[in-house]
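Heads up, the chain below is alone and in the form predicted alone; it's given as structure tokens.
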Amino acid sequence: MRRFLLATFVFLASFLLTAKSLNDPADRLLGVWEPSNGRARVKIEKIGTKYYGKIVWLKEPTDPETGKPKLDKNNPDESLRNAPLKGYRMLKDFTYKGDDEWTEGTIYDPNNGSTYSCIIKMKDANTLEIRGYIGIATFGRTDVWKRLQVPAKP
């Protein structure tokens, strides 16, 4: 009888988790976004209590010159410049402040090599502003990502 109690607790406890994560309003941000030149595709992540946000699609995943993956070549870091760009984690330890407000976080540029302190705002159940800014988010830029619609697996 004793199991079967503790296996009905540790059954409802974990669906209670479940569906409370299911409910957590920061989870929102999860899912595939496309920024506005198009040229790539994001997946966010939650890890632990933060959000991330890695590569998964390049318009043009081939470097014209190596006919190779596109690499992390303006990385500052000498020994991640071999690190191809699909799978790279731009968006990093975001966290949920209220307000559809994700703060905390940074963004990094592949296409000059800088990290940004970064500002994640959502607008609609589609809709992102990504602000990365240095110093103050007053003087930053903003980009508006859209939700990529993934078809339900049949």
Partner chain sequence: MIKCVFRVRFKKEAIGLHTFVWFPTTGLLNSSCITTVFHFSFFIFTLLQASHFPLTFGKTRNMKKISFLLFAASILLFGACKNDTKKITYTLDNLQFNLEGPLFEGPNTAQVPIQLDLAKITGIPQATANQIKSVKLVSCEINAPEGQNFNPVSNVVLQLAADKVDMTEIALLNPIPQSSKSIAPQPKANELSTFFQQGNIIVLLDATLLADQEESLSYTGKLSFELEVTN
The other form holds:
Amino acid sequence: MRRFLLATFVFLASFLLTAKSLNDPADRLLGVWEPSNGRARVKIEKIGTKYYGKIVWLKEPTDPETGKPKLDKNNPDESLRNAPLKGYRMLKDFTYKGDDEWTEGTIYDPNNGSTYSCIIKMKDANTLEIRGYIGIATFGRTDVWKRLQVPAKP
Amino acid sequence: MIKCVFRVRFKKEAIGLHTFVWFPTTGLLNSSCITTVFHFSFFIFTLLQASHFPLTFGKTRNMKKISFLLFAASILLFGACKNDTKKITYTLDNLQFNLEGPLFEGPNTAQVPIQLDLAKITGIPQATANQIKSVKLVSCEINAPEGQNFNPVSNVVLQLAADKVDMTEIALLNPIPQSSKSIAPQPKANELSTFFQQGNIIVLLDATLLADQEESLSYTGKLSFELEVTN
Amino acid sequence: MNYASRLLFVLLLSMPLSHAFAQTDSTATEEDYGEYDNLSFAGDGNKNYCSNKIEGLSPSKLISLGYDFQGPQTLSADSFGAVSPYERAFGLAHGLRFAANVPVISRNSIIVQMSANYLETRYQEKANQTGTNGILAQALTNNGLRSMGLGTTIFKPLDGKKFLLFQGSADLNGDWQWGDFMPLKYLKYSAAAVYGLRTSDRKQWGIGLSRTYRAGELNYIPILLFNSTNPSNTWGTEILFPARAHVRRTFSPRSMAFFGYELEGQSYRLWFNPSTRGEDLEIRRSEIRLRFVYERSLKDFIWMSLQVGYRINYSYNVDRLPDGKDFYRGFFGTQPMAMENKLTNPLYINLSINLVSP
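Return the structure block for the form predicted in complex with the partner chain; the form predicted alone was the one displayed.
Complete assembly follows, chain above in first position.
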């Protein structure tokens, strides 16, 4: 009987551990997302235990002025102003707080080179509410991002 | 004659000063700190002995002033020594930055997780996080493998990430000179002690590619940090 | 082998299987990030709503705290009752200005902001002036003018291009004092509605109608919105005609200059003095501020704004409100004014510190 209980425990533990590694609720944030203006696509990935989002696609990748790829020309760090905007890590340092919320992160607005505090709330599996704010969440603005379907590797 | 008298008097003052600083602090400080205080005081004293100071008028008041200055300087040094820190250079060598293809035009990221052993780094057995007072990146070097160079890459940014600290840019090189086989991104003056206090850090290399490419890229990095730790 | 042992054997066998399934599952969901151009939405796509801003527009101010200085000016007051026309010279007129615009709802489908504002003008009569003095000069010198109000702004995008904009506010304007407020029945209500088009990321325009006191007295005025930025983001316009119109020169997203004007006005009730309270008099104050403005970020979202300009008096007349109720004269009405006054035009400076919006 003791062996039976032990086996059951081992089985359940193994099952739960497997399930957890596959279905960590925090990892639901991973994927490619599009802001409401449809002008960019952002891939959210995990580095360590935190989540970061990089611009992977721009609707208008070239600067109409120069005819060259858009640069991060408003970056407060002057040495990075000639770096391409595509690939810029605009979401940084998000940790999963629970209740479908990722907090303590920042969002960068390439239009003005400003970085805002940010909260990400997952409304459903394919919808994020991203609120950038200054100081307190009241002084902020929410945008809705939608998940893009990434095809499976052939 | 007068000059001589003052010299003698001044010497007394200086000796008094040494005594004043030396005795109460002997038991409190380790010898290196006390030695610094002592030597500093003695250095000033020697300067004065060489008669560079205008001691020819208002002599007594001058003596008092100088004694006070010496005392204040020593106390300042004493304050600086109080926590008795030491400087250590720590090098993270042979960091393997693997950028796995397909790679895209723009920044691509390679990450290297590092587990820091504080005891090994500081040379202090059972070193704790709060003994790390300051960490600065002092030099950085990234090398391309034999027969390759950095031509596919226009610029690189090195960043540190850790669980409880915001991702921080630590060095960058923009643009990378043509045909470079080895590059030395410019370290930023950021204070990085909070990363070292975490224990586990991730070194990220964001390499901006000039064009899409299928093949992976691999570079080797070496980062040297200067740490200030308390004993 | 007993039952329990057999079960254990089966369970242990099943363990690697469960991992194997997991592995298969994981491999099946491995995603190909090789191509970002032709991705489709995983669920419903985003409904496309146009933004309330365009590229390059100066940042809107969440909180603004400033001080306004007007140079010396002379009031030429009309006769009133037994008092003959008179002139009164004032020194520096100055006052605090505060405004807050707090987003209550701020989503891409709707933005609702609540606002609060306060501004004051304190007048100082020059010394040693003799001759007649009347209620107007006395009210200005003794009490100054204050305006305090609450308002709301609603931006409702209809789709990726069209939008509606509503503004409404209630203001208490007069020579009231702190601790001795005018009753709320004297609130003045203003409103505006605009239907607009955001024709590109660099241009938006709209037309609408406003009920406004900017010309001093109640008016219904058509309005035109036109914001634009050139492709290199160096020049632009920020126009809400007739309230304000500016040409913008952008040095960087954190530093810009403007040249243009603002039409500023309200109807201020002369209420504080009990002896004239019953007369229902209101100063129809309106001024055109022709100005140069420089705004820059001091640190992150803290911006300073410096205005230097010429304050042109448009109206400083006084109306007597029949039965205490406001009335509409418009540009062509013939209702007589209680006093037709003149005010000389000084230079002015306004310095403010602002918290700007994302």
